[in-house]
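Below sits a lone chain in structure tokens, taken as the form predicted on its own.
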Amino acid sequence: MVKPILKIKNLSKHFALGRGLGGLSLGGEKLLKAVDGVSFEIARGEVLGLVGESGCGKTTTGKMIVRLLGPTAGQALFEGQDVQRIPRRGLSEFRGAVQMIFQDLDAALNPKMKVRDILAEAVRLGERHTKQSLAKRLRELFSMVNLKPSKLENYPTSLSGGEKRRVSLARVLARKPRLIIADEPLSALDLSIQAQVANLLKDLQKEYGLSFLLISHDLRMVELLSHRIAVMYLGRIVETASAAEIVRRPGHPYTSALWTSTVARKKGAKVVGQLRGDVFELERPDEGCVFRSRCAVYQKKGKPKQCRVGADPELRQVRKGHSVACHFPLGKGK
């Protein structure tokens, strides 16, 4: 059997919260967990959909897999490695090998540098050059990522948003990695620009054999990217299946709205109801489920006891490579 490239062990992120604010209690102080027991895994060459509104914990699970924030418990593996116990000395290898593409398009970008500059400092951190052999390689990555050398004397300030996105994929390639974790990929960036760094993306993972964890709330373009999807809700996975499944038949009533208004209606897979309410419920349930008081499925049952007490439903086998953490998945058996 071959092994993953990321594996993730019930991975949690708490943050403490002030006073006034909502949250779980431990202890007598009161805790957010941004994270709370997320497990998951990566094959090589394939790419992982991680997607739920904004602030389920997406981007939090991804700080944790490139060690910008320690994990509360649980373990990230990258190639069978806890990434949190990764020696000082491993950590320049470990961080060439896992790069992450940031969602704010200036992030990885200096603006006081050329973008000639920025690409020959990432290239530098791993490999060594003379300077007619470091130009032909600032000039193969411009081409793996569809630029024109010109660009190499701009600086970032005066590039376009889908420009600016394909230099920090550039920079990102430089360093040769095995993991991309990509943060909103395309968000800032116009439609047209959008489909032309989403082909990229895909173009660059088959030609290359990058393994991906897209985090994104753009179900159409996790649905064109991923292998499989793994569907966030409040710092816990609530589904997992491959990309045509999640689309087709949906299992847990979270998955199914938020299709409703994008991919689920353009394929014609059934719709259960809309989501109500905000994801920002700080004061979440002590007990039970905690979607149940946004989901159609619960309201349309009466209100089942068995998700107003005991745990939050853990994920399980609906299908085969289908799991779902609800009491009453769609579809069941079918």
Given for the second form:
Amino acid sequence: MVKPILKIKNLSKHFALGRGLGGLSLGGEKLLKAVDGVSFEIARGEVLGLVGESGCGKTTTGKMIVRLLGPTAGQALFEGQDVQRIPRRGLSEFRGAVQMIFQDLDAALNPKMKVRDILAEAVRLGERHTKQSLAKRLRELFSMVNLKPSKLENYPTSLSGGEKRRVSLARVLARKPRLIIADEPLSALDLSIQAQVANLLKDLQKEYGLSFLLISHDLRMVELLSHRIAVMYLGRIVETASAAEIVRRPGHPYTSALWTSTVARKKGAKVVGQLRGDVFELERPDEGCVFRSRCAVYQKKGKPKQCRVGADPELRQVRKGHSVACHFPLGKGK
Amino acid sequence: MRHTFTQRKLDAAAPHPWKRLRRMDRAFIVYGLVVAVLVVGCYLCSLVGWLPYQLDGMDLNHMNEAPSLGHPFGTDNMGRDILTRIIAGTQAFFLPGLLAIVIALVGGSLAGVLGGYYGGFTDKLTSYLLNVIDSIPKFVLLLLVIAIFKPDIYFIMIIVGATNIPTVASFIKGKILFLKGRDFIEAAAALGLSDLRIIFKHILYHHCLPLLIIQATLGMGEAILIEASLSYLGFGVQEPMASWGNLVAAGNNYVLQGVFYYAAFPALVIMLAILGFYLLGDGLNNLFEEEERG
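Given the form predicted on its own, corresponding form predicted together with its partner chain:
Okay, now the whole complex, with that chain kicking things off.
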């Protein structure tokens, strides 16, 4: 058994809502469980797709892995070490090994710096360079992401969306990461550019054996790029399986409903219900399955008691390498 | 919509921010720069002693003389050249003013970074302290300090600088919170940059420098105003040292005798100089805003 590069154990992040006067908690504080007991692993060289609607805790999970946020409970282990416990001296090395691509195209690009300086800053963090070798390394990074070297002299504001994404990718690659957390790397790009960037990610992943956590709500892209997929709903993982399996035989009603909502869904995939409402408007039930308010199976089965009482269902294996957190997983029984 | 927007940004021929600035703003900046150069020039000249007349060169044959070719601004009650005393008067506020500016900018940046970048408890503590400073009326505080300590102008300017810390801090803090809202600082941290580098290079150097420059020009304007006010009241720089404020004060005694230029010229210089620094700050603010727009 190969050791996973990243292991998430029971990771949770709760935010306090409705703080009392002057920041004092006056009791009866409401908790927003952005991430609630999430566990998964990423093997070396594997791409794990993390799918879910906006606001389900995907980004929060990513930020906890790169230690931008501290978890309320649980651990994220990178190469066996708890990322929260990395000592100050090892932090720089860790930051290099685990890189994050931000959803915001402009996030990584200081508008006041030339692309050359933005990249040079990242390169110099991990490597010593002379003027010539630095220039060579920058050209090398640019060719990795298929950008013309002339763009090095540009300011970020004069780049197109696709170019900005490539530059931020080059900046991430400059640190020679082993694990990349990619938060919606394709959103905010035109469709044709999406395909280019998706192919670029795929090529880079193969060529350098990078491990990816691919956070996205775009099922088609995730399916295309990932080896395995984890589906997240209101801070919990509700299903994990290989990409092919989860598309062919979704086990959780939510996964199935998500698939229904993509325009170009696979032929023959079983469709159960449609999603209504917005995650932000949903009252999270204190007891029972969190998904039941939108669940078609729950309605069809006549609101069974199992779904209403007790804790949220745990992930259970339904087939080899396929786990579902549902009392009535699809494609079972009948 | 989005397409046209990008198109405009990609357009290499987009006019320089300076050209897009209103004509008034451009005039303000030019005027302010002229004033700043004159003030600095006068200060340096008086420092090395390049003055038209001797500073204390009394000439009892030419007392209270009207402006002439020899004495463009006239002479005072002891026959000293008023222009010379105005030039030398820059010494009264220039260095103390710089001190006030440095204190305000350094203190303000520090407090702003503590509040905006670190947040949490440090934010609460610094906001509390800044509110305390902010709640004391500046001039009352100055008069109080003067009444108790009988301080020199440097000490006074330290107080002025300290009272300006909250303003600078709130600007810096606001800017940092704005940058944080754009994932910008998080991305820099995730790359592995150290806090100090993010604070100094990315936040202060790249995003707050315009703001600090504007605050510095406004600070110099204020330094002139406060030094002149206090010296006029007799609390600031004292005779025989020259200061714009005590020139006006001394000249005031002769206005009723018809010697208006003794007070009028220094007062005019004070007004034009303060106006220059304030307008420069204002114009630069608009220029930097235009630049920000791309």
